[in-house]
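Shown next as structure tokens: one chain only, the form predicted alone.
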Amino acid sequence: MEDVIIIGGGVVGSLIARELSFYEISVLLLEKEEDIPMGSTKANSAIVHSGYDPLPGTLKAKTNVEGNRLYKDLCEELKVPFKRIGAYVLAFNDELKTLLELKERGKTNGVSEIQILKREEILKREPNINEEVKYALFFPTSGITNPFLLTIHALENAIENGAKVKLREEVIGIEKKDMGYKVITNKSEYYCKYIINCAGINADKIIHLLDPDYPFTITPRKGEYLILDKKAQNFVKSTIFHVPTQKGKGVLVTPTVDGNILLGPTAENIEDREDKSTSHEGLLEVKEKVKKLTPNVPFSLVINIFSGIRASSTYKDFFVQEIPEFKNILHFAGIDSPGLTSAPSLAKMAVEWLKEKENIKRKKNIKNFEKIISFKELTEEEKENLIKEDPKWGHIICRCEHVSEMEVRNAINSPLPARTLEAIKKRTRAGMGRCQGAFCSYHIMKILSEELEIPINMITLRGGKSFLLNGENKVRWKYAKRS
């Protein structure tokens, strides 16, 4: 029997698992997909928002500002890139009044160092912004991070401190028992005293397993994006926003921590929670709205397009509650924007909730997350020394991102093993460069085949039936047993 079962391995669930792993309790995280993160955490703008947008007094506002303050130390602990690059909200016509309102809202929420800038100063800082701009609200505390690594490293650190993770286990039932709850998955049954629901886009389904009539529903909201090649990395230095609307902060232009430029997202309410498709209309909308912010976007440098789904709800705030009829289950539902920013604060809320119910003691010996070697970040001397130890360090698998064979093998043999092409991509960036995996994909598949001891035609893109080879591959490859 477990003390706590966490449902869902997105950024909120993984950070909660890490925080709870520091205490003398048993923690089990259940994730229905082949890897983490696979939902909203995987496909978002990767922005650590300052906190000017949420309505004062809401949980969104509180956790946004608190989360922003926690990010620097958190990312240092988990060896994840984080940069405070600042953000501009642009006003072109009669929007100065709105900017002043946002400034006051930000102050009320506790955001510091807010500035209103005029056209000349804006263009001096960001020459590619539309020259028709009149004013901008500037938030220096806004930042960017890598949501994949943040989530993966958090859960790996949780595993190192005793937490357990079960992938490919979808929760299909929850039953109340005298000692707590029985959690039924598509594969097994587990017993626990407490449940924390972090199921993202499906968090309402977990609530409805307990009470089918409970008045809470998530509306999937799809956002489409374009990514520019690193050749465009100096196009803007900060995140550039439109004035926000009821559907969110709108289409934006932002750098990423890895040197690309991200454009998007749209905001379309959909019915199919698995619809990750992109459309001509959606991408055209992104282009048109981006050109309003920065007219000279080099669209010829687009290297990829994708979409993500946000867990919007009619609740108008994060739904973080314990339903009275089902004690000892805490629901984190409707965690849309600024969910990534708020996640560190929400994780601490989960710990405080459990402390109110149990006298949990913090472990005396907590394992810190050990830095993972990134070959391209090493000095030439460090590279040479590693290659002398093992030539696999010198075998570059992904030329665009300069990822070595050893980095791929290390990802497969990590505490949270990568078992798909996409899982390797999230951990190492192999396949995220200009050629988008055209050169390295097959080489990575061969390594996966060796390490996992399965035929190469059984390797998948992201799990399930997403096979990459149809039938027997013409290139003969014998997978070898690991030494």
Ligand SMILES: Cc1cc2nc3c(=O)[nH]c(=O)nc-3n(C[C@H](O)[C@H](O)[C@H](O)COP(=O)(O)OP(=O)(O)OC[C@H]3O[C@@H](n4cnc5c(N)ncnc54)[C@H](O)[C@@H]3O)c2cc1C
Given for the second form:
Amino acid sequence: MEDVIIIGGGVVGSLIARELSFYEISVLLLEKEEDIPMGSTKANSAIVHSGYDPLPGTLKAKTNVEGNRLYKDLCEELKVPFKRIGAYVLAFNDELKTLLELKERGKTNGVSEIQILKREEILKREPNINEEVKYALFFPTSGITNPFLLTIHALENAIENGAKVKLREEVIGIEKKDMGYKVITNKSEYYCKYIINCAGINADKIIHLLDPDYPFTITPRKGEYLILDKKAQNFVKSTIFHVPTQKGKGVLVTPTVDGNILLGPTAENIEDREDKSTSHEGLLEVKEKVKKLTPNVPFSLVINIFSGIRASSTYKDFFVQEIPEFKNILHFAGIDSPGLTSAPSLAKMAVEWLKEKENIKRKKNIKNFEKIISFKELTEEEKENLIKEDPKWGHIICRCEHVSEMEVRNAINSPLPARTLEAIKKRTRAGMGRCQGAFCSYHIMKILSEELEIPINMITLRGGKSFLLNGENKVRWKYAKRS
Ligand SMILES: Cc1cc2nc3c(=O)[nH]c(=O)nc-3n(C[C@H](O)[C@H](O)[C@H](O)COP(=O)(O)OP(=O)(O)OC[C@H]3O[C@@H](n4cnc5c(N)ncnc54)[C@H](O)[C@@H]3O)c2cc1C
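Return the form predicted in complex with the named molecule of this protein as a structure block, the form predicted alone having already been given.
Once more the chain from above appears, this time first in line as the rest of the complex follows.
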């Protein structure tokens, strides 16, 4: 019998698992996929919003501003990159009135240091912005982070502090019992006193397992992106937004913490929750809209395209509630944007919720997250010393991102072991560079095969049946193996 079962290992579930692992209680996180993060947390703009957009008085507004404040310390604790690069919202022609409204909204929400800038100042700071710009709001507290590392490191730190994680376990049923709840997965059954539903796009399905008629439904909203090579690194220094619309903050241009430039996302309501395809129309829309912000975007430097799915709902705010008929289950549902920013604050809400129910005691010895060695960040002397210890440090597997064999092996042997090509990518950045894995994929597959002691043709891209070697590929890989 567990004290708490968390459903879903996105940024919300993982940060909650970490916060709860600091207390003398048992915590089990169930995740349906082969790795985390796999839902909205895997594909988003990675912006830690300042908080000018959510309507005052909403939970989104409160947790956005509070989450933003918590980010610096959290990222230091979890050894995750975080940069406060600031954000501009641009106004063309008659949009000044909207800017002034946004400024007021931001102030009401508690956003500090908002500046209103005129054309000359904007272009001095960001020469690639469209010369037709009239005014901009500048939000210095806006930042960027790495959502993969934040989620993985949070859950690894939770594991180090006693939380348990079961991957490939999809929750398919929940039954009320005298002592609490029985949680049924595709593989097993678990008992617990409390449940925290962080199932992202499926959070409404979890609610409907309890009450099929409960009036809360998620509408999947897709966002498509293009990403530019690091050669475009200095194209903009801050995040550049249009003025927001009903559908969200719109298409943006932003640097990433790793030195790429991200363009997107679109906002299209879709039927299929798993549809992560990209489309000609969607990508064209991104191109047109970013050209309005920054006309000279070097589109020749696009290295990848992808999409993410927002868990939007008609509720118009985050749905963080305990439904009266099903006590002791807290739902974090409809966590669309700014969910990444709000997640640290939402995690604290989960702890407060539990504290109101139980006298939970904080552990005396909480383990800190230890820094993971990134070879490319070391000095030449440090590199040499490590190579003397083990030559695998000197064997560079990913040339674009300068990732060594030892880093790949460390990722496979970490508290939350990487078992797929994508899992290695998220932890080390191998395969995220200019060649997008053309050089390193085979080498990583070989290492995965050795470490996991499984044949190479069983290695998958992201679990399930996403095998990398099949059909004609076999011939190609056999050849690559010989050469
Ligand atoms: C295109 C886009 C852009 C965005 N940009 C930003 C941004 O710049 N800044 C910002 O603050 N926010 C942004 N967001 C929002 C942010 O990404 C999300 O709010 C946040 O990632 C939600 O995290 P989560 O943990 O609630 O959900 P998820 O990350 O979706 O995690 C849910 C997890 O639950 C698992 N799961 C689902 N069903 C089950 C089940 N039955 N059993 C077990 N496990 C299950 C899933 O596999 C998944 O791993 C954006 C979102 C999108 C899609």
